[in-house]
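The chain below stands alone and is given in structure tokens; this is the form predicted on its own.
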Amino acid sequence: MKHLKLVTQSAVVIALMATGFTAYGGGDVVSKASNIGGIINTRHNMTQSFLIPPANANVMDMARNQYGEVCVYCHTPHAANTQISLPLWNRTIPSTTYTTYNSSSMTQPVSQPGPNSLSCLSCHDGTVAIDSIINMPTTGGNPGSANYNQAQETSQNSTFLSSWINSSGINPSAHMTLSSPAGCLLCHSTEGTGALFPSAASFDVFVIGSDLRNDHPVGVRYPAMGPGVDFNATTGTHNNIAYFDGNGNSKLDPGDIRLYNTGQGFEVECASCHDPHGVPSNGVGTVNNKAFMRVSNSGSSLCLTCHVK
């Protein structure tokens, strides 16, 4: 009942009800995204331009800035985040300390998540708004306002974000995170919202949080090969990446499971198994692997890429 009370009092939810909001089917899990042909047709397209008619995307303008550009929610061509080694990174990276995976049966050292996990956790730990970026587009927004704020590299400034004005005229009543009770889970959750939006896709599983003990370990060192090691050896390297060359072409492809070395040896990170842009399941034009996986886990094939069981 706690969550239901929060939902019924929320101006966001009242506005959604007024628009006749309904949930979607199709695509990967429950979404109107086709999940074919790259990030623009996936849930990671925060502009939601895949919605038909396009005006339906405006319903979420009260939850996030509508920048009108797909890539800008993560990347910028100029003035990128200098605090993290990621390609032209435009998102806020918080100084969160994560509770890491621990098991009496695991002997490999586990460190705090590296850059190729922090990129994912900058949304999925639920502490930073999905529209919290450093360098907002120069077109649109509030004329004459400063669209760049370097302090956004490590800390969300909602006043800065609110200087943007959505072209729809609907502006966020809150810059929402994925987390509950004041974020996306207000509607996209199995807790307390079913009475209002019974067919809304649940995002509960997507909110990883800062306690990583119930998730596959990230920041965990990959074992060195030797007798008694129940892991497969990687088959290729590219700069600071060791990878399993799935198609044998001696190139690092999006569909290749990989390990990252950021100074402590090769480690498993979120991006070892997931590609946020989507990877086609059977060549160009086919539906992407579910959950942004680099390869399908049918028959545990993804797990068995690394593990010998």
The other form holds:
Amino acid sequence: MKHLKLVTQSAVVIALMATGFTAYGGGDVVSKASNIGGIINTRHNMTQSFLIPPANANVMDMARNQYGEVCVYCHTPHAANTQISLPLWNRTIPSTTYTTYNSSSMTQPVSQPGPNSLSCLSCHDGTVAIDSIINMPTTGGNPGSANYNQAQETSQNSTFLSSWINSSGINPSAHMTLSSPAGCLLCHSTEGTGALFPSAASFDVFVIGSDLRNDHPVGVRYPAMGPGVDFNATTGTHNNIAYFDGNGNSKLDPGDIRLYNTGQGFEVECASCHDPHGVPSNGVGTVNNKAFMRVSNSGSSLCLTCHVK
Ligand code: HEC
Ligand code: HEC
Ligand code: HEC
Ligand code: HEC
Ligand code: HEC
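Which structure goes with the form predicted in complex with ligand HEC, now that we have seen the form predicted on its own?
Full complex below, order starting with the chain above.
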């Protein structure tokens, strides 16, 4: 079955190539997203509308539902996920158990990733389809029919997702995850042998997986300040967030590194360092810090916000 699916997919790809599709040139692969001014211009735009002409984005229409809206892959204005404390969350969060970071030199307890990491991991651990949402848009491919499925909160139902029809007419039934090799890495891999599009941007390193032992610890409690503690003290709090007030305006800004307290004390999570919408490097209209960082890590300034080293 798996092989059959790959053959069908290859046929679609070859058909698209025949329609004049052009991929990246070889060598140093750069993003076609400008990374300036909002998430729409970043790689977190799952509609890939920044790929011009649109036919180039259509190549992805077999890989994921093309909802034609940027926010909906993560948020919904109504009927959001009630199982997790995240803003109007529209994505499936299964009860995955992660292998957490561990090392003998650590001083702090590490728990399972909290909500502010599970959000990212709902794509980046490679177990959930990029398009697995609870409340699909009513405009577009599937007007008027059942676009909402509450069970999607905790488990992916591909039959439900397949009721969506992409406007390109390409059947999106693959509902790919970021994982390798049968997911997005089918094309977006330089490590995999026989990637269908070896020239497409490689996402190999973006697959964090569910083994977090080779990643900066998340779900790790921030140490209490005191003599001999080689960490900086936060300089502001906002509800359950403690933050380093980068510009000294006494407000929580996207560019402020932060810690989240979701019941186990203030902890480092993925969103401590990253803002999934992108943060301008030098004020409105400037290019975002790379890799969705809240601050530039030039001179290791990100690391030195917390660590005294
Ligand atoms: C059939 C092959 C194929 C599959 C499968 C595929 N892609 Fe792509 N993707 C491409 C090609 C080719 C490009 C480059 C298009 C261009 O440059 O115009 C691309 C470009 C992109 C880009 C823009 C990269 C950039 O920064 O310029 C993103 C983002 C993207 N794909 C996401 C995904 C995601 C997410 C998945 C899985 C859900 C996926 N793709 C699956 C072939 C594929
Ligand atoms: C790739 C997933 C993703 C997409 C797409 C996305 N967001 Fe978010 N958004 C998040 C996550 C994750 C958080 C929670 C961040 C945290 O943990 O602090 C968030 C938080 C927010 C918040 C509240 C806190 C904050 O950081 O400001 C708002 C408002 C928001 N998003 C609006 C939007 C809008 C509007 C769009 C579309 C233009 C959008 N988001 C697209 C992932 C996404
Ligand atoms: C809707 C699925 C989804 C969610 C949710 C999501 N990501 Fe991503 N992210 C992707 C995909 C797919 C890529 C790689 C392909 C691409 O470029 O779109 C990516 C790329 C990235 C990159 C690399 C960007 C670059 O230019 O190097 C970073 C960093 C990243 N994500 C961090 C995060 C963090 C942190 C969160 C949570 C706050 C998050 N992502 C949430 C899908 C997601
Ligand atoms: C302590 C800060 C910190 C935390 C916590 C963190 N990251 Fe990152 N992440 C970074 C930095 C710094 C980079 C940029 C590396 C570079 O320049 O290539 C990065 C890069 C990435 C990339 C791009 C691939 C790469 O290696 O360059 C992805 C995807 C990503 N992070 C996802 C996540 C996810 C998912 C989590 C939570 C499980 C997370 N990050 C937690 C600091 C952090
Ligand atoms: C938001 C605060 C924060 C930021 C930013 C941060 N860290 Fe950490 N880091 C921590 C905490 C807390 C621990 C757990 C320390 C412990 O248990 O002793 C940790 C652990 C580590 C460890 C593991 C220590 C061990 O004993 O195994 C390393 C290495 C590390 N960080 C490096 C970095 C680097 C490199 C960066 C920048 C890319 C960075 N950190 C950014 C808070 C942070």
